[in-house]
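Next comes just one chain, in structure tokens: the form predicted on its own.
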Amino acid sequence: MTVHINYKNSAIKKTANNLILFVGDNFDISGVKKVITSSEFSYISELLKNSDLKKDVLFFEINSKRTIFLIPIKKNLIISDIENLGAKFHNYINYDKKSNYIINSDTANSKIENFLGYFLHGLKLKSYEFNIYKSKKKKHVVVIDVIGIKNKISTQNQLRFKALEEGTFFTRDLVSEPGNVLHPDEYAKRLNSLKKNGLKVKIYNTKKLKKLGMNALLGVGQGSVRGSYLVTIEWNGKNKNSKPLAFVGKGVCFDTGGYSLKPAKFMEDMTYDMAGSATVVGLMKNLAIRKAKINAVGVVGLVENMVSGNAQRPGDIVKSYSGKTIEILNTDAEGRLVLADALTFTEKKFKPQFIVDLATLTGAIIVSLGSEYAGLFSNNNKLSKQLLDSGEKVQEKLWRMPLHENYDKLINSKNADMQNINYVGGAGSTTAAQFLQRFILNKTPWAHLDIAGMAFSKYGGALNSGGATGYGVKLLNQLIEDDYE
């Protein structure tokens, strides 16, 4: 399904087939009297007497060719409420009927600046679907014309929303692809195409990674016939002397668990074990499209965790890029190995202001927080607060979880510097974060977001219809807008 939005500098057409009007709380229609005919106003007023005024949308079929939709602007709305309202209206769009919709912007009177922009943004995000592998699919296209002379969306804000939508959709596309299509080789090629957006992309293949000594990352991918990669994506929107903001993502394109094999049930969902990397990629595309006034770098580790005669074994010991050695007690605790090398590399090469990493890292975080919050672990209170505030604002919520040196004892190894899991039991998400923290060598402000419960939804959410959510793109963009641009 595709929604095209056109912004037109013209007055309202009273003869529009599908007319969308914003009205007052409790469906007070006094403000729209001038934009519909007197007979329509009387007709709707009469019908409203017996209508459910608690609904978010009411519509009235004036005749076979004309429908008027009424959307009340309720009191005390916040931005996320407006986006959710747009998403709810999407459910009223008839994709089978070839007709345009017209929104009268003059009726979008709200104390919240850019009300109409947020409404349409929510509608667009909800319209996403992934159906490229359906043999019989209809090309549903709906056009929405925004007409009126008040409450216009500025060109700058149009670009901002477009950038967020394209970044989020790119993330969702990547997460939705099956593992036989989006393996590491293909993923690296797609990232190379981002150069056309003005991003600087550098791909480190298996040969280069061996030379660098990224054995933790390479160990995860060594059982696959596909290559393993580290890809850096840079956006320079500020002077060269400004330290970049760094975002690191786990990109395990398919995760069998390796020799610590996952149960067969739901293993097909492990195509989304690269969602952390997809969020980083979508964020970088968004920053390039809207030409963000910051320097930023995205770093993603791309591997496939497979079982073969060459796969990593439980009990193996590898030397990471940092020089620290790791005993592999469980090959299904692989994401932290990929991130370990990526984090140290990012800190050493780019010397960023901060590092935020994202990963579908542990099932334990779903036990803790379900699908309402992502887990936040951090060595820095300022960065944590900024992330928490941004998450609340865009309703991509975070909950801060503990880090403590006592948890470190649980991942100390008798045979190496550390082991990749805690065999004592408990605190699975925290010990994974403690493991990652050991690879931040120079006290760079760092936050780890465990998004295992947020990256994919079988049942859908407010702004998505099920499947890949694109979680994190809006959150991190808000962080940048509020605190670093």
Ligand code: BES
Given for the second form:
Amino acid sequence: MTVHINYKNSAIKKTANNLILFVGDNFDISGVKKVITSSEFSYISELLKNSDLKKDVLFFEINSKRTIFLIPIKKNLIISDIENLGAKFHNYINYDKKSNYIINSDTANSKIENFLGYFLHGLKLKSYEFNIYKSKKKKHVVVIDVIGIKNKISTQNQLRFKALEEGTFFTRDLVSEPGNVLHPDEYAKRLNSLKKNGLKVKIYNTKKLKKLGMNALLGVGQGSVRGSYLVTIEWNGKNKNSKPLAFVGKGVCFDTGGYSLKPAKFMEDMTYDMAGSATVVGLMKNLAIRKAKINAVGVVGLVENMVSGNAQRPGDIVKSYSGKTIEILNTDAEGRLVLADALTFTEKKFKPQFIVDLATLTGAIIVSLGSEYAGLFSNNNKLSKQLLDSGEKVQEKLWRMPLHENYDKLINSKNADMQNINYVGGAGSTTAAQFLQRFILNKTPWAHLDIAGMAFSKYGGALNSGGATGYGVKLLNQLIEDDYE
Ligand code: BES
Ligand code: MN
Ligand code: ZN
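Switch from the form predicted on its own to the form predicted in complex with the named molecule and print that structure.
All chains and molecules follow, beginning with the one already shown.
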């Protein structure tokens, strides 16, 4: 469903079509007497006597053209409850099948600032669907006019929500695209189009990467008929001297596993193995749309992990951009190879305040945390705390996992400086993170988010209807707003 929200800031028409009203706890409707007709008021009062007042929404069909929805503002709501309420309301209008609604902001009286903004934000996030490849599209377009003169959402806040929605939807679009469409060549092209949003985009193609010595990244992509890329996306919302915040993402457009081939059942999901990069891209788009007052840079490594006569072999040894050599024992542990070069490059070129990387890096993090928390690995307690707090606020939760030098030892190699999988089993997500840490050369505060369990949802969650979730855009935006802007 496509939902358009128009802010009208006009007075309320009593008899306008489908009306959405907020009422008091337990469906106390005394506050809405003025905005509906007296016969509607007595009709609804009568029906409420036999209604389930525990519901989040009740609706009353007045006639074929007019339904009145009542949504109680319960006590002690927090922001995430309000977003979830908006998302639940989406199911009602989806069921209702009407196209035009009016929401009365005058009734949205809550102690929480921007109550109506969060409600509509939740509704909008939940409404996303990816249907561009359905030849018979469900064309359900819903228009919600926001009228009323109290509880206005300032233009600045409207822009903030819009930026988050567009950023998240861009991430979801990229993650949803199949591997035959969004291969590295096409992905790089789409990123180039972000220039129109005021972002500075620089594309390093295979030839340039060879010159730079990014052989860890290039080794992963060498079996593909597509190119391999590193793309930097800069947003400068502050003066030049302010060090940027850096976000790095794994962009494996498809992960077959390479010669360490994945079984069919594990391979079919691997079109979303570029979700880390897509989150970085969506975040940057969001920052540009809302003109964030910070400097930030997104760096993504785009490759396709394929099998061919030219693909990487188990046992190959490559020299990374950092100068460290890596023995590739398993070609399916490819994300860390892409990130290794991207991390060193980012630290060296941008000298950022911190680096946060995101990657669908290990199946092991799904074993540990399922689809409830992403794994957080970090060399810095302050950055960790900030991330944990932001995650709780926006319902994109993180759980901190350990790093330790004893885990680090497990990736030492006989033949090279390190190997890309550990030589004893266990702690697969941590050893992957230890591998990444070896490519942070100058002690920059760094956090790695393993989002393998979060980027895609089969059955949907509070703020998505299933498919690509866009996990991480809201989280990192919150981190920036709360601690760096
Ligand atoms: N992209 C996968 C991780 C993954 C698995 C993401 C399931 C989403 C869902 C990654 O490249 C991978 O294959 N990791 C291996 C590492 C192993 C070879 C050490 C894994 O987790 O099995
Ligand atoms: Mn893999
Ligand atoms: Zn992968």
